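One chain follows as structure tokens, the form predicted alone.
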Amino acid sequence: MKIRGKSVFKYQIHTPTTVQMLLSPRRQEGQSVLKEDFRIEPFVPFFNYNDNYGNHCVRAVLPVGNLTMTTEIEVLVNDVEIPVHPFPPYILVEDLPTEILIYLSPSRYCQSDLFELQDLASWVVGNAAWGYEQVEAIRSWIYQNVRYEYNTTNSTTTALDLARQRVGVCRDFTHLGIALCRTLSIPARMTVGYLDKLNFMDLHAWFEAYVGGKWYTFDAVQSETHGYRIVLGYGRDAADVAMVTQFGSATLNSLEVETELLEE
């Protein structure tokens, strides 16, 4: 399936700022980038780099005044996988790839060596067999129990945060997903990017594990997982996957989000 995705922000930068941007689709299996246009009005100029996981950034200093940052893309996607029974196994540390293990360690919003998270995850999957199934056990659980709204989380909310108050936006349903995944020594990585049909339309995030030899995606914030998807990048917490950094003073006005679904 054909899929557009636009993404409009506007800012007001007070001091000239650098900034880091991953707005880029990523060129993978399953995913053929058919057009790209980025913009940043008035003109400044920009390059292209790739990051530590292999996500396609842009770096650019921003002038004193207002500017709009606009990517416009068309995409050749797939749609979710699904496994049936049997569902793909857990797969034994020492048996991992080298490059999965950093997605098996806690990182700055994913505190997967607290106990109080692994006792929830425990709990939460009870009997369910190692694996695919132990993390589908979890993305229901988030599904069921956590609330989705705006304005009631920030950028420094983290997994455990969000399983003692229960209400967050997508960010923080990926977090504590991915913190629940890693205490059963399941790799987990946060992935960004479009989603069809939302409800809240916004740049999206979700997570994937590593389960059977392959990563399987999970979405937390619908009631089961599906959909067609544009994937920008692949990190182990929000800390690696900000779709802008600043490093100065700036604001941004607004965020404009589209996607739509065309025929091949």
The other form holds:
4 protein chains.
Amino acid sequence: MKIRGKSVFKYQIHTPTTVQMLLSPRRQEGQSVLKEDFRIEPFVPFFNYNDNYGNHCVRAVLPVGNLTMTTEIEVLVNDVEIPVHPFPPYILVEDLPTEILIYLSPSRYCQSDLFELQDLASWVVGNAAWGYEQVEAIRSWIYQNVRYEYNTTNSTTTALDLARQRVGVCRDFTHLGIALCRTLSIPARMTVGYLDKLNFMDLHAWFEAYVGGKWYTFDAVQSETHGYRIVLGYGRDAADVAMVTQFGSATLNSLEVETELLEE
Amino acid sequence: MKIRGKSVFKYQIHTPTTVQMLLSPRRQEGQSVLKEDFRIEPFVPFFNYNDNYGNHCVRAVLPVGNLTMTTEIEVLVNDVEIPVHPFPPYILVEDLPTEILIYLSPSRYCQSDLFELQDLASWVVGNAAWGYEQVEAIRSWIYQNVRYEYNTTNSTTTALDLARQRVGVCRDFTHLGIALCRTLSIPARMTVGYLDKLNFMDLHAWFEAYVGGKWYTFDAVQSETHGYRIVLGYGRDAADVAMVTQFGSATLNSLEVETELLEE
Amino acid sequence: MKIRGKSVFKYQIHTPTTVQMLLSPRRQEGQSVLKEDFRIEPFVPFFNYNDNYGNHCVRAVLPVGNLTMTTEIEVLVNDVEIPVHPFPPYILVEDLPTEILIYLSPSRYCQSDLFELQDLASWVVGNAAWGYEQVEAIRSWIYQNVRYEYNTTNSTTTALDLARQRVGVCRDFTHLGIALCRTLSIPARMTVGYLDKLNFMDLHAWFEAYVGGKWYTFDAVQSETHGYRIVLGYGRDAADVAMVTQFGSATLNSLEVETELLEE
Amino acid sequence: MKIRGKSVFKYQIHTPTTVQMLLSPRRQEGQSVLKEDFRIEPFVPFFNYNDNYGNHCVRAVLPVGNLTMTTEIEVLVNDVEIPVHPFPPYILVEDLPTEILIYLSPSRYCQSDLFELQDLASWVVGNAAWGYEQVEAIRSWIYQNVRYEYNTTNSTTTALDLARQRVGVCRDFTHLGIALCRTLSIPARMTVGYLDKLNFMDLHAWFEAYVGGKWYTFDAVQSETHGYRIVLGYGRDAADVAMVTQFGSATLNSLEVETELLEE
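For comparison with the form predicted alone, would you give the structure of this protein in the form predicted in complex with a further copy of the same chain?
After this comes the whole thing, all chains and molecules, with the earlier chain placed first.
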């Protein structure tokens, strides 16, 4: 399915501000980039690079004043793959490809080394079969037990915080899902991008878990994972995949996001 | 300077043909990608990936029949940097960054290990200062001593062939430049892309040499290296940076290339 | 200076346990590996690999029973470089090499995004010149204000915890140093390895900060950074550079570490 | 099986000579490094690094005079895997992992783009099944039709040369095997290292081809591929995997190589 995604960032820059932006779709299987357009107005030179996860990033120094950044992409994506019985099984740690091991470790917002989250995970998965079923149990438990509400969390909220307060936004739902998977030694990573079926037109975060030898998509914000997605980036958590990381004083006055399905 | 580059490939595919294409601008310093558009008509699924040199490639299986591939890009590029006295010096092999060492080795079309090319290089550079001056001596010697003419070479022509026959096209001029540099232990690599100042509207090949701690641009097809260029890819020689590598029976009926300077 | 480092791990394995071990010296400038020896007794097959940071790791599945792992290395290392006035300056974020940006982000044990640590850093560095002087102010403040004592922290202790409780071990001192540097947008990473001048014969942790275009060594456990060190690994914090990461039930009965200076 | 490999290089250095050496075993599945020892006498500082293929290399500047380099390793290796019927099949180019595509291209000593080698390959494989059987047909044809003899080739001899002259050493046998595989779109790479069953105690070269989703070992110097091997490096051909690459004037007076099977 062909999807168009567009984001318009309007900034007021108070001091010259260095930014790193993650707004370009990943080049990977299941996602073919047809069009890509990136503009900063008034014009500011920028520099493309790939980060340590292979995400396509842009860096620039934004000067004082008002400024608009627009990114527009058209991507052909596959529908999300939801396996059926028999579900993809847990992969023993010793059999994981070495480049995936990094997604087993605790990270800034996913404290999978804490007993409180380990206990919660054990309780949530119950008798689910090791692997996909456990991750799905985690995902749907979060959907049922955490409320989606703006302004209840901030950029320092962690998975542990969310396990306790049970309210947050997609970033937080995702962190909790990742942390609980990792307590079970299931590699999990954060994904950010465009989701076609989003009610609140915004960039979205969800997670992927590695079971049965592949990465599968899980969205704890939905009753069931569905919808066409454009993946912009992967990382261990929000510390790795912020849309915009800024060093300097700048106010984001507005962010308008559109996602549209086009004819194939 | 903002440049628009467009290439339209019209193919007649005789048997299902796997292709690897290098048509996407590199994301790197000095080159900022504003727009990118890629279409295959009739539609064929394709898959983006990065090759071992970090070039952004596409792979696809083209079905039997007629087919058109169009790529259109808008890129902001810096003007080519031509140093002045004192010229960038030769960097001792022991001081080269390790990732550059690969560009010292002989390769398929650049047989820098052959005495005939080593002797030619010594003679061509004469007393030029070690480093940039030597490379410029090589570049301008090739310009003056090799004739640019189509249909005098083919895809198996090597630098040794060109040193002997003294006629060829940009691919061949570039191979000879690279081979001669490498005989002097100056790392050199092939670059392919769009050149604004090209008389014959075509995709272009030139080379870069590593002196004074940086890669500098050299075009042996021009009296002096000039013009705005969009870099699509780097590699050791044409074996690495073919625009289209095909596995199967397909005829390229036409290739139309446009390059246009836009207002900044 | 040539250093010999030896570690002997005696384990009692209760259930088959997958381990990932970081015991092999990094191959890098300033550190030349003369000898390396690794044994598991009774014999267990193992598999070498490089992690995402380029650290040389080993993975194995340890069977039930008693087991000893011995690693012995001889490495030629440079003395630690302590700059003199004028000190290496702060590098603007926009000028950092892209592969270093990852060391600016908060991580599991280094919550540099929290105001409490940002405030502490501002207060600690006072009027120190931006760059090396700030990092040295941080390092020496930690040395003077945090007490070194075993059994006061555990593997989940974070930089924030240490800022509050002011007692811990080298791992904790290092996390606090890293977190404070990152609040100032100075890239910092954790280093683990052998230190010749260590009082308590143990593997050691310290940090490096990127100023003046290079990584410099800082040890907050010492009054002044000194001593010959063999670097085994780099990472963002202890989540990345554990000597042994285990998945399964195993007790480390003893770890004996020796470090010895040899004649050059 | 545990193998000990030792190489002693005695050099006479006439001018200060930069060298790059490939003498360290690869860290990979099927090969576990137990011991590694590297000495230059008289002592010369050296610097470890990994090349673009992930081979573990050393660089150094050797001063004028006589010098001995000794490398000794002990590695646990698996026996070479020889598949049985049904043999691993040819993998379509479109299904090859992208990092393997580089081994399809022609290279300096393997001119797989030349008709002469394409015709030879077609004739040699006859009706063999696509994939492993074709590669084995190539391997055994070379064994039967090319004579092993020193001093009949040199460092610039190519696969085309060997197809014509039918005499050479392991390096040349390997280049021809690789070139013929690549004409059939079967990825092939050169491997260098220690072979236990070698009659002439020397470092050895052989090739690997990618069929059935894995790399298999092929040795055209033997009637049947057998023996325990320690892999030091992979590359496209000898331009990538020279044991020692030198820049400067130095004479290798002797190279003594020992390989010994030890008790497991």
